[in-house]
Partner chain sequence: MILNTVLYLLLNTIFVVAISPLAMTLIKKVKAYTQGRVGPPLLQGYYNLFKLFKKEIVYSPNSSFIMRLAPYLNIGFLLAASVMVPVVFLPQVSGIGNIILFLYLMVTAKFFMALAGLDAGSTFGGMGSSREMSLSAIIEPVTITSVAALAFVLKSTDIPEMFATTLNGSLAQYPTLILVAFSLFIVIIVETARVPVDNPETHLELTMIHEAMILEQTGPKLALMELSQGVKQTILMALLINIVWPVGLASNAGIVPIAVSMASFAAKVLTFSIVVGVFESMMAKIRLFRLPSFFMLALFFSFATIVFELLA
Amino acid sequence: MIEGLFLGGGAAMVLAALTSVTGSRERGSGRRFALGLVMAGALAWIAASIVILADDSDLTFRIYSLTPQLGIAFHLDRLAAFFILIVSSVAACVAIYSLKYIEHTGSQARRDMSVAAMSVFILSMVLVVASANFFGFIFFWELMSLSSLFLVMFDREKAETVKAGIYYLVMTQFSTLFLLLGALLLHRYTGSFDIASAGGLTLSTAGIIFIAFFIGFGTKAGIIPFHKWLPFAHAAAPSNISALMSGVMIKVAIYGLIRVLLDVLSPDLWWGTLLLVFGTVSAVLGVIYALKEHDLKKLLAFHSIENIGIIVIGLGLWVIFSHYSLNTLADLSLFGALFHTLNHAIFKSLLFMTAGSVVAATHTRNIEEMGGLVKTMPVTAAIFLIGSAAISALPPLNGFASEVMLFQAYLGAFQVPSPLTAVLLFTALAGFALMSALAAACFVKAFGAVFLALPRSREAEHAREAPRAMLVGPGILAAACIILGVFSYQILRAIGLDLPLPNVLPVSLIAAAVFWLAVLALRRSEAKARVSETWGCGIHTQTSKMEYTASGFSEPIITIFSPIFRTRKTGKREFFDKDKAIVSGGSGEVHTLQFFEERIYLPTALFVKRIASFISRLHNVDLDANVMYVFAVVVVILLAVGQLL
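May I have this chain by itself in the form predicted in complex with its partner chain?
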């Protein structure tokens, strides 16, 4: 039955891809039917994964074999089912949202193609997760990368999109390269491409394989310093696609990392330290970069880097605590990481979808040109607020529920016997706390600048509430944020995890009771409330020019963290008179050093370019020289093969 549901879901996706390009183009009915099929397929997958999660049944089946070694086979266990559940639930909500959102963008033909690519994209993500061997895994991984590249390039006329596409293409191939390397190295020692235990590897070999996989998966997941493609690609893609990419696609990389750590290799202590350090750096830098960002979608993209950092921190803690056999803490960290994966998928796709509605209504991504939307788009604002509170880890929402698991794990760090590791853990804890508080500051800024106060542009003033489909999709996810948060303790108990965690339900009940009592007590005075201009320092009427801007809001934090931003402020003034008393005009500029771009990416690119130009010079020769090259290559290959066999 599970096999049937799983394959049925896949068939629905393939059918969706086909119908969206063949259906009637004029009224877009084919497109809508295709999105309906996507929803149906996602529901089938949800059903299948729930059955597997409940039964704890493993299922392996093979559907195609090229050779006995290279075939496409699927293996569904609880871990795979959990990630399939994440992918398909988010995909279903995104499909509902896309029903209307897609009509905002591009030409008819392009919309059809985008729905088709979206179905392929969702299908490939599920198949990556379900793959039983690296042949299928990397094949579907590439399919996932290319279909998403196609979707990122939706607005291909824009220079910005082209840049994002190139970045994305290069980085995604870079990631595949390292995955391929890892898989081949594994094959060299185990003799098969199966994703199965390779516990017998010697330490150094396993370490090298882990590094290869870490770079491969880390690039896709957006771990700093491999993150550069992420803000570009997420901002350039249409919002329903950003929701899928940020909510789900980068989670597929996390799935790979967990699978390799958990099932294939047996982790060593330094892997945990490496994961913890990279995770903490990604989490803190991700949110600090987000604070500076005024492009709504880029801001959310930087928060994805932050949240991936949190998940990687959880994995690192799991490795470290497992090494010292502190099983409760190890469980807390691993399940914290997994739970946060689910939660991030939920609130990040919610935020990207509502951001998409806002961008569609205001025709700008710059939050400095928004404002006041809470009055014109109240439902979108409420949904965005729930998402913001969840991502800022505020109780009683789901973001808190998973972050508190990691906090609890951290607070148990004193049980670690090695003082050096314990000090590292406590230092990382301070970074974790900093990240969490900065995220709250960043979302106060984002929500405040986008939705509150007075509109700062004509478009924002005339914005209209999004259509119902664009509210239902994220609305379902907002409900999930609340349910997974308030009942987190009960849910974890129900699936058999007895972990030392706070129960959020009584606290939420008390807060709700106090809230209700306060409302009752003030009901009479609330009814008499007057709306009138409040005091504004003697200014007659308030205009949007007087509001605090997003840049103003984040300015103290940016000043405090100026060593990280490395901003350079320059001011120029011109004067009327020679005494420099009357200013006639002037300009001020703030430059930020793009550390990773200027110090890592560009030098690497220049280096590669130099090698490429050298090689292209070698190419430019006559036939006999080319024949000589071929001869040399054949000799090298024969020698290499002789060495290996």
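Return the structure block for the form predicted alone; the form predicted in complex with its partner chain was the one displayed.
Just the single chain follows, nothing else.
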């Protein structure tokens, strides 16, 4: 049954891709039928995942063999089923959302191709997770990268999209290069491409292989400093695709990293230290960069970097605590990381979909040109608020449940026998606490600037609520945020995890009862409400220019972190009088350093360009020289392959 559900889901995705490009374009019936097939395929995968998770069963089967070692085979166990469940659940909600959202974008032909590419994209992510060997894994990994690149380039006429596409293409191929290196090194020592335990490796060999996989998976996941593609690509892609990329695609990389750590290599202590340091840096810098961002989708993209950092922190803690045989803390860290992987997929997809509804209604991504949308888009505002509270780790939502697991693991650091490691853990804990506080501040800014106060543009003033389908998809995920938070203790107990966790349900019930009693008391009271204008320093009529802007909100925090941003402020004033006493106008700008782009990416690109120019000059010679170059390259490749195989 599991094999039938899995293959049936895949067949539905293939049929969806074909139907989208061959169905009727005029009325969009082909697209709607294709999106229905996407939902059906996702439901089949959800059913297969639930069966595997409930029965704790494994299934391995092969569908194609090029050679005895190179073939397409699948292995479905509980870890794979958990990630397939994440991909499928989010994909089903995004498909519902796309029924109406896709009609806001591009031409009829481009919409059809977008749905077809989206079907292939979802299929490739599931097949990556299900692959039993590195041959299939890297093949479907490339299919995932190319189909998502096509979707990122949806508005390819825009210069911003072209830049995002170039960044994404370069970084995704960089990722594949290191994954291929890791797989070939494993084959060199084990003689197999199977994703299975590689025992007998020396510590140095295993360490080199781990570094190769860490860079490969870390680049796709968006770990700093390999993250630069992420805010560009997520902002340029249509919002339904951003929801898939940020919600689940980067989790596929997390799956690969966990699979290598759990089933392939035996982690050493310094691996955990490396994961903890990179995870903490990503979490803290991700939220700091998000705070200064006023592009709504880029702000959400930087928070993806932050949350990937949280997940990597959990993996680092797991390695460290496992090394010292602190098994309860290790389990708490690993399952905290896995739970946060699920939670982030849910609330980040929700946030990108509601952001897409806002952008479609206001025709801008700049939150300074929004405001007041809670009056015209109340349901979208409520869903966005739930997602904001969840990502800010506010109780009783799911973000709180998973982050509190990691906090509890951190607090067990005093049990670590090494003083140096304990100091490292408590230092990282300080960064973790800072990150949590800044995330809440950032979403206060985002929700306040987008939905509260007065509209700051004509488009925001005339915005209308999103169609029902664009509310149902994120609405389901908002309900999941509440259920996974309130019932987190009961859910984890039901699946057999006896971990020291707080039971949020009684507190939630008491808080809900107090809230409703307060509402009833207010309704029955005879006190009359007085409605009047807010006092505005003697000015009778309030305008949107008198509001607290997103720039003003984040300015103090940017000033605090000015050593990171290298903030430079410039201002220019014009005066009515020669004594410069009365100001008639002026302008001001705040410049922040794009450190990774200006100091790492662009110098590297310039260096590569110089090498390419040098090689290009070598090519511009006679035919004999070109033949000699080709011969030399072929010899080098044969020698290298011979050494590896």
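Between two forms, the rigid core is defined as the largest C-alpha subset superposing within 1.5 Å. Numbering follows the first chain given and starts at 1. Every value quoted in this text rests on a predicted model; they were computed, and no experiment measured them.
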At a 2 Å cut-off on C-alpha positions, does Ala11 qualify as shifted between the two forms after fitting the rigid core?
no
On a rigid core superposition, would Lys528 pass a 2 Å threshold for CA movement between the two forms?
yes
With both forms fit on the core, is the shift of the CA atom of Phe576 between the two forms 2 Å or larger?
yes
Please state the CA displacement of Ile637 between the two forms in angstrom, with both forms fitted on the core.
4.6
